[in-house]
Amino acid sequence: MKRDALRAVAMFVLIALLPLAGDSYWLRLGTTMLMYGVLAISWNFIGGMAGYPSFASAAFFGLGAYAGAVAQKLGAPMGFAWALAGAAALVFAAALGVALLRLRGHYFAIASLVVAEVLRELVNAATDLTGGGMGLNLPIPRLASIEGQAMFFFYAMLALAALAFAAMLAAMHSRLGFGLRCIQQNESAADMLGVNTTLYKVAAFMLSGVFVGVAGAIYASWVHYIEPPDVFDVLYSVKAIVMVLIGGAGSVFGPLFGAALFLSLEELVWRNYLQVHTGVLGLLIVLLVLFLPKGLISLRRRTA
């Protein structure tokens, strides 16, 4: 555990030095980049630990991105909005998890696939207090200059990725980890050996909502504006499976990889194949999950 904090360590001080380029194309996707870090780490608690296919992070990223939109439009300070947002997503994951966990495999997946939708719904009926179908627009901060705003939301995500990663190394090495893990490997065994896995699996359900709610609330800030088909696209769920497989699922370091090569992918195929870039970011991702089926991290296992 020392010896992958001291590496995270290091990895974050490097991702923090990225301003220092000067270019705001580099500072927007370091932040996108984050994000997408967030998201993935998010999912590996449910899906890399557990086993669990969720698709209820595109559920949590609007969640979280209308609290804290919601809060400030009432005049809450934009931090505490986004902490606000956090603890909505937490209580919200607490009693979804609750609900859905009971189910297992397609079932579930089917079940978290559709909560986005409903979430969209309701959103788009509140439309005083969200803007409905209108979207909602954020106030924008008080900082120096456009480059001291795209810097501020940059370390605000970094340091968001940073607590997710430490959550998630912390819960890897504890007794969390292993009933996860039990469960992962066979459920029922590990009902039968005392394993609290309704317990595990709700807990693992609400770290992987509570920082993608955050996510949502600084993503929302960043933008100013936000509409219900932008914060509860289906693809900010798909992206985070994706990234995961990418990387590892239920390794360390692989959902950071993962979504640095996921959007190291996205930015080349959209520079290149404007026209037909979803079919090829389809084709590239499907290819690498074919031939490098548990991810990036098996690459470092194959050459140790």
Second form
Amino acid sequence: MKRDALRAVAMFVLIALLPLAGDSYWLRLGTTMLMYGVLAISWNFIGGMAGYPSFASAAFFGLGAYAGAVAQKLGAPMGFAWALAGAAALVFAAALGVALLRLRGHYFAIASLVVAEVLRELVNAATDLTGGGMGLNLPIPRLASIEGQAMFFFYAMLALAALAFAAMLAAMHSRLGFGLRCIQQNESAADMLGVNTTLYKVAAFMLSGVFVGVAGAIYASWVHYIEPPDVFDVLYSVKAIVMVLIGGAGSVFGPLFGAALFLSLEELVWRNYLQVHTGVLGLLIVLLVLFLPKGLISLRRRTA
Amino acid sequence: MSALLELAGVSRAFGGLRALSSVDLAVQRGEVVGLIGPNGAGKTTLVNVVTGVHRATSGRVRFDGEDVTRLRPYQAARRGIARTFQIVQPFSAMTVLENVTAAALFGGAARSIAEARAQAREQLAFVGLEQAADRRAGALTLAMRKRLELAKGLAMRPKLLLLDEVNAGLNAVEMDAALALIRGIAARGVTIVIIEHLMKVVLSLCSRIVVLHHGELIAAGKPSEIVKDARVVQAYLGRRYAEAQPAHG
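May I ask for the structure of the form predicted together with its partner chain now, the form predicted on its own having been displayed?
Below is the entire complex, every chain and molecule, led by the chain shown above.
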């Protein structure tokens, strides 16, 4: 665990130095990568560790984005609004988890998939509070410059990613992580051994929600304007899963590697194949999953 | 002292099928009880009701002076009821040591993962699996997996151990080793209920035998009495065979 923690610290310090090297394009890319990292790490709690294929990331992201945005619209300071978004995602994940985690496998996946759609319709309908389909404008933070703002959101996302990573590392080496691994392999046997499976699964789901909620709120503040189809986009759920699968489900560094690689692919393909970029990206993902089913992390183990 | 495990009028129905119908059973502390009966008699259902996998449709289960009828499996496990499965259920991708560590951590008294690991090593030594501690559980032979099940059960520090056909599929040598192991567990003071088809096992281990047939408890007593009981013979071999044996009954 210590070695993993040291490596992680070194990695986050390196990422923190990125603004020295690059221009605003790299800063934007770095911020997005860290946001993807938060999505992937979060999914690893429920999907990688507990083995429950959750598609609820988009729901947590959108909920966090709107909770933060509405709070700021009502006059809350930005930091408070972000914390509130995290709390909202945490409570929502707990309630949702108690209801949905009775289902297993495909049934759970489908049920978690529709949650974002339901939330989107609710946000669409609550026009007074959320602006409905018109979207919501956020106050622009009073910071020195455009560059200063970009820098600020980059470091905010970096801090969040580091926090999520630390939580994942701690969970993996704790009772919770051990219990989740048991659940992932054989839930009824885990139950019989004395693992409170419901509690553990709900805890994993809450951890998979809280950081994504905050990421949604930071994103909202960062882009100043959100609308339901943007933040409740099912692609957030799909990307989280794809990134973890590319990197290596259940592993420590897999989710972050996956996020970095996925974003690089996404950016490269988008720049070079503008017309057919989603098709090319999809093809690449299929190939990766087919030939590296245990993720990039497994390459290192194979050579070692 | 009151019985460790007490079933009073326990029934369990699956739709129209009554897998257990008003079973009364008391298991005393330190006993080794054999639970026998033809296929489909409800033996495994009884274990599932005691461990909370299935809830009794009616009746009460008391364990160690406490009503456990409505407990969930993990709660029953933490109160000291451990079981092995008829079809072994290891966490296959984990090592043997991790499997037993999980049992000690979640079902036993261990307060930390390190402490649980130490306890797990003791149990592995007891069942003779310490050499295999770092192997993947899924890669073990059947006989070793059965031992692993026992080690997991023991790591939970149980008061009651329910052994569901731990000897099925073993060859003669492996079985003798398994029997010695079960005797060793009983000698530690663990109360054991053993479900078994092999009469050799039951007769050599158990102080008392109870017989289930079509979900009903049809006989209970010393092994020597049970093998002569007309209803038991009839349940296993049919009415005609029982009637042709005038000496029995």
